[in-house]
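Just the one chain here, laid out as structure tokens, in the form predicted on its own.
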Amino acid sequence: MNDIIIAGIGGQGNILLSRVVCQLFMNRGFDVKSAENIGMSQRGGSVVSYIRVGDDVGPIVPDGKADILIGLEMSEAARNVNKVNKDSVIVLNNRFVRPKNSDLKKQQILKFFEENFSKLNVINAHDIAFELNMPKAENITMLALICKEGILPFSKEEILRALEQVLTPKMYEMNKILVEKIYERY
């Protein structure tokens, strides 16, 4: 797996979840290139991160070549989806806000997902969230889920180590918390 996709809109913590997923990689001796792609996202407007793991990359994946898409939010990955190809894996939060201008709905999105992409996963990191007090930690609630059915091959013990090296002493206390439930509840 070396060239991921994340996709979502401004204030679901898409620039940090990316770099949680570098530090994750560096920690294991990876050289790891990043780059982001923010328009409005103080008004909701889309974030797109993309990581490339490897010697002689750039930082921009290239269409089609995404091993993995992440999406926070539903329209959002269906926005990127020129970057993946029919054997890319494709993680989708159960979330979706209706772009402003469109018609689309939350079940074309899925249709058009399960038609195309065998490797489809759908979590509901936005409820589980919630359900754990952390509404504001989508994104590691994602990146935990994403860990433990093994579709990033990192393990508990490594996402604490990389979100303590990222995020500050009080905020690495509330996402500890939040990954241990996330490990022993589902």
The other form holds:
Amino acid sequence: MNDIIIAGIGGQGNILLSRVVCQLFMNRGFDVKSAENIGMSQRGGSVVSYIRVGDDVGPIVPDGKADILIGLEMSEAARNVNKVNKDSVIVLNNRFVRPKNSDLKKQQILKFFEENFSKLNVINAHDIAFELNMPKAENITMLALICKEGILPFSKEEILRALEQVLTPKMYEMNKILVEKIYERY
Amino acid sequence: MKKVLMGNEAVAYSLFINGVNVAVGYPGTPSTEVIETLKNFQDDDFYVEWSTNEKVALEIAAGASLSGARSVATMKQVGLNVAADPLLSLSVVGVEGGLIVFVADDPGPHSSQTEQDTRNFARFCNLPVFDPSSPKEAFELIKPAFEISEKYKLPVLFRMTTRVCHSNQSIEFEFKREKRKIKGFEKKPDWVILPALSYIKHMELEQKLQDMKKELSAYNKVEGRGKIGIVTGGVSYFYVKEAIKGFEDLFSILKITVAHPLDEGFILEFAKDKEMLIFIEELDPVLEEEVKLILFENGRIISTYGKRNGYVPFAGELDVDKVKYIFYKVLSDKRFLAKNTFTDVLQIPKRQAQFCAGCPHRSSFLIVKNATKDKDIIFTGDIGCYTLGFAKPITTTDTCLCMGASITMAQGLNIADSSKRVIAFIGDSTFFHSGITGLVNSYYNRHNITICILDNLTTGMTGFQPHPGTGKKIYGEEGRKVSIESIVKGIGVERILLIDPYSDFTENVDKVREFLNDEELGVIVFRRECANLKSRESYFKINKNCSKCRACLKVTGCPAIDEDENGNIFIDSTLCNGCGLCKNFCRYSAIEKVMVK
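Would you generate the structure of this protein in the form predicted in complex with the partner chain, following the form predicted on its own above?
Now the complete complex, all chains and molecules, led by this one.
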């Protein structure tokens, strides 16, 4: 079984990413279940999605059980470490949005992950999405890079198919170009 | 086809497939997506709308049902309180076409004022209640819910919780709608509820509940043969299944899908050879109390563990780890204790929800705050995005109770202590939902308060649903636009001020201050479209004039403004919506506009 956590803040496209990942697994013939905390997604709050491959389970990933933690924002990834274990794969977007009224530092969070996890991947999705002129597409940028690196076992064609199934035609065209560019350049 | 559907979407698909004719609701997290999904479907015998409130919605559904139409009214748990009046009467009057009352409960709570349990409403109203555990099960239960409703001529409650409403699951189904013939309204004395008839119908209702028990019991199921019995329902069923993984032999599970009415025979049969019963359910101890009553009435003494004796928490939602901990406490078996993987976990402070960057409400609140500086004023708030008016640094909301209560509580506060001025804030959608009657009361009884209607031309908090003030109907087609000012004037209120919160800030502050000098009842309408509905034309950036005084940050609390590790102030160019509010608080001309190409 595969349990995946996606942690981020409102506005990063967390829920859409979760939908696409679900679709990817479903297209491979798996049953999937997922859950998300929505409601604060427009208002800068924390947003977490749980994805569970398999049918006979509840929607929430138990503590320590997640195989992969995808952090669209670093401090939100750190907030959810109780869901992973030392062998879990951690994927961090190199993006830090300081929780207001805190003196947290980006380096502090990076150090924590480096010290605790051997399977740590830091990905520059924020910068790359900006370079490719799609600053609001950090989520799909993350996904393409994660799959390209082999962290999730999906091909470019599979990503495009899932995007086509989940997105509106207009959104799909934009994201298709994005994914193509990521596979060419990065 | 096979699709990944959210619980609420699954309900919508199933309602449509099973021939629902009329679907009405008022938005409220976590129920909103049922109507949002249904609006994507069209048929010549299908109608869907956003109603002005839950009572209106349920009464429309009831009317449609009396004509033989299959109908559904959707709402969240607090919305059911608004619709309680028609629901209780409807349980006595009865229905014709299948009527489902879809209610989303919110253990946690994640986005609600209360953790109330709609299963208790079912007991209160003497109605059957379905309580699915997953999106797939929700999909499958809509059909029997309609059938039970039609067979017993009663509305059926269909209750889900956040983790079922907002979880997604792959579901295989054929997307084919069952067409039904609507027979039309038949005049009968039954449809006019008078006390004498109510007495007769109450007896019928009690009989119906007895009659349906066995049939409904077929939706409950028993798993396993262990001596420790677990009684559970809703999403908790899956938490239980995962928590006992590896120890299945010890337990047997009674999964209750219809929480009311319960069939005594089925419960007694399950309890027969059990050493103990553990009740795993969220919100109220509904299963626990009902089952215990059945056991007691049948002279069955057995150890039970649940909320009533402190083993299961009353507040908050459950998860696998909490359920395991309950088993550890009941059984003193350390194998159920979770091991902590990390000891030195970074403490990440909670992210406080804020008005979005560019939200016009931020400006409206700051205008009122500045206009009332040095005055002792109570600010009453209401339900919606603008409840965030309480958050730092805006802090211009002192109370929040329920939909519409800002206007009416303001009157009470003013009566109790007339030396205090009270200003009420209410949103546009909430004003139509339940603010108007409060305004009428205030005018009629001469309660001299000031009411600020924050009109962002949408229902912002739940995802931008239209309402009477927008004039657009659910598919975006033209309805009739209701003017807030005309309502206010029509009631008789003469003092009305219209403000655009994006226009000159200082001028707006002066206007509001002047308006407040007169202590008669007055209404200020702040009108500006929600920032999320408009594509932005510009954003702002900090230039080299910045003195790092942090005024922009401190006054507005805008999420687009922050300081970096060196104390330099910056505006996040991807977040800023270009409202320019921050510019009003910069004395160094350090904030400049950038046009989007």
